[in-house]
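Presented as structure tokens, the chain that follows is alone, the form predicted alone.
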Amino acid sequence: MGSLRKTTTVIIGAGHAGLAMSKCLSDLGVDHIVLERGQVANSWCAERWDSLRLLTPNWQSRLPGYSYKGDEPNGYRSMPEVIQFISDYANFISAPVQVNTNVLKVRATEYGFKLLTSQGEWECKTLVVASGACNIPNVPKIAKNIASKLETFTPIQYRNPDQLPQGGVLVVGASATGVQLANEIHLSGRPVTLSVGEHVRVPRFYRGRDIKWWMDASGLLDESYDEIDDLRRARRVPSLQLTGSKNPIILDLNHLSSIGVKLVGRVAGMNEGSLQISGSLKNITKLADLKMDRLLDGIDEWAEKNFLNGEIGKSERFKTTNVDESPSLAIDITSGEVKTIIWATGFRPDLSWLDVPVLNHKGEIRHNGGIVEYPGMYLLGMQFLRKRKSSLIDGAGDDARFLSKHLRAYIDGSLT
């Protein structure tokens, strides 16, 4: 296993967040190592489906000291392009990454922290957890009862429609992942049913600009965690119903319905050979429409205040979501009509290796804007960590700049 090695700071994870922190710590002269279980950008390499593209435009991939320099600023990166971008960044900043190093256990010591890894032990004064928010699919308990009857996949296991048996597919979850997979699988010729729970509907383009441009320019993405009334809820908001395809479309429920995808409510349970479906579909879609209009109203107000009305397209409102007045309330999974279920029901981090008393009753790290409730420990890359954009590539830089300064002050003993 090798001898014990020491450093001031260990960063766990060499994705965009961990690398952003590495750059900031280097700038501050903090000795550190970045431990990565696979290769740089590992989750992008191994845990994404083939056709996936970033939901954010290329210009929005900004990391400390580094940004997009290509000739398609308004395009959306494919997964190989994302991997290349992050790998190039690691090389650009000369990040001290140790690859193929699986962290097995972290515990607190008098000095700071001790890490047992697949490549030996490390001791450090400060620790940065940047291992990702999307390590484990959040699959409902009823999935265990279904696995023996049907083929089931999570988005981490899914690569393309060729993996799936011929026949009907039920996609559970209608956030970014669910709507993209429903669209792709339908286009492969399979009948698709989409189970719709809470979701966030936004247009890909509004008044001639990408919705992400509006959210960035108006300051919405820079909203701070300490300005939000219900932070717990804000941190659980589903991903936007968007696609970053080469020829981007408005991939909302109306589009999916128009091409033949069947919409039903959320999966509520199982009774014998049937999935029970909630009757709340219409209410859920009304709420999503209401929130979208509220967002667009805010954009219109900001555009008027900033004298943009003469430069941009006219204000518009999109058609309300059209759903069946009496959708199916049960799906028979024994008839052979449905052959596959894909659980696009979200993710959670894998913190099974963390043996430090920092987890709440839900297994989440207790923290205040990334400053963990344990001296010397920091968190990066989570949803709404410090800003609304924290989980985006574009959000890691601001969070890393702040937290690296706090870490430096902690090391120096100068925290007030």
Contents of the next structure:
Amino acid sequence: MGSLRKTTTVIIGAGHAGLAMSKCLSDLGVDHIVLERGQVANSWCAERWDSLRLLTPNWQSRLPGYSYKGDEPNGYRSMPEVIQFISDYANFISAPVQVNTNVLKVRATEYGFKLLTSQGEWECKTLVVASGACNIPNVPKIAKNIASKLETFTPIQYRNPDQLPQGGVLVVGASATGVQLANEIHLSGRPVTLSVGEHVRVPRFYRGRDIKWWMDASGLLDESYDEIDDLRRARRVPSLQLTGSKNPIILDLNHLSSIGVKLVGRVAGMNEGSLQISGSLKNITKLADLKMDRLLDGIDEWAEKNFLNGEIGKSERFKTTNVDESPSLAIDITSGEVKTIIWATGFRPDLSWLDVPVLNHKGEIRHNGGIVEYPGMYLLGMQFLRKRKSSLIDGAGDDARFLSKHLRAYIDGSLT
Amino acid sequence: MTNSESTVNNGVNVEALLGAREALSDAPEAAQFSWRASCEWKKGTHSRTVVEGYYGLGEEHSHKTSFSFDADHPETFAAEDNGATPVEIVLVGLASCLTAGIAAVAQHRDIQIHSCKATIEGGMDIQGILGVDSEVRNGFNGIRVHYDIDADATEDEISALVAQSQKRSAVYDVVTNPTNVTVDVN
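So that was the form predicted alone. Now I'd like the form predicted together with its partner chain, please.
What follows is the entire complex, opening with the chain shown before.
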């Protein structure tokens, strides 16, 4: 353990969000350090499957003072490319990153905050939590009872289909992770059943453009947290059902069932050796179809108003999701038909090191657009933190610009 | 969104519901409710169930009046038909829960409903309850609900009301998902 070091601001996490904040603080002349448990872009290095590509096109990852300069603006970055991009950014802005420094405990002091790390103690006046929204896989409680009977994987452990035994695979969850894994595992020759809960269906392309282009251009991604009707819900919306690939496809449930993936409802419980499946699949897919059509209606309206109609493809609607008349309501996990379960059921942040009283009863940090309830503490990189795009690499810039100014004013004692 | 100038009136106090949601998300213990009924055997398959009190918001409550429900089986089952069969009462619960949900969601979305009628049908193979074939389940093999709705909204908006009401319905959840049931006896 080294001696106690002091700085004005400690940023926890050297991912895109922490680095964007570092750049903004440097611009404002705020002395700071970025503490990183592993390497820069650690989650992308250590906790993602091999075939994953960013869901946003290359042009869309804009960070303060930095953007894509290559010749494939519409491509989607592979994981090595994401790591390269974020590492290049850290170098470009000369971020003061201290790697291999695990934050073990943070508590409030009279001065501000005191951090116990694997590399000694730090004291700071202000703290920025940018340690990520996806540290711990959210698996349902019943997963414990199943672990002894089948091979189970979370998306953090999964790399590629070769890890899995031959035989059937149940993928639980049909957001971006679930549909991508269901697709590649099915193509590896293992029959896949996909358990479908609430999801957000969107087409990869619409009227000849990437859906992310539409969401960006029409201002949808810039919608602010204080204008949203149901913020609590907006912060919990699952990831868009998308894939970024070398040869991009519309990876929806209709595509998956056309290649032979079996669709069933949400996993609802377990009774002896049988997983019980909810009978709500029809409504779940109906909700997603209707919601997609509302999004496309909004895009069409915006295109009409902005005189884009001559330049872009025709308006279209996609086939409604086709599900069996009576999908299975149970999966026998003792019959040997299913050998592996993959829990693609979302993630949550790891805040086990945080000993400042700012958590609500669900263990989430209480904050107002990233300004944490505890003075001098800030949060970044969470879903809909300040804008719909807050969880994207492209969203970190606006949030960091705003919050760094607030932080500077707090230090100066000039907050109004 | 609902506002004070809105002329839409489905008779649902959405402000109160939204207020409750806001208040309860910070006080989850007050959100713990307990619903009760007491059932007494009359004769044969006839019973009468009374609903009176419930617990919620941290205290006991009573309905304005007590409600009673006769249940029996029809003459086809060699019974006296003093009331609806219990499975029909399940259909009553599901249809009325979904319908209440539609009215509430419509109010919240500023949609005036003129009429809303549901027909509900549950299919059953009674070889299950009679013990003829142990592979046949006792309960419904499927439930179909059909809505006829006249409202100031597009077809898609009406579909979305019906879908959202299923998403938020307690009885829909009870019927589509498993629940632990514990029965004991003095």
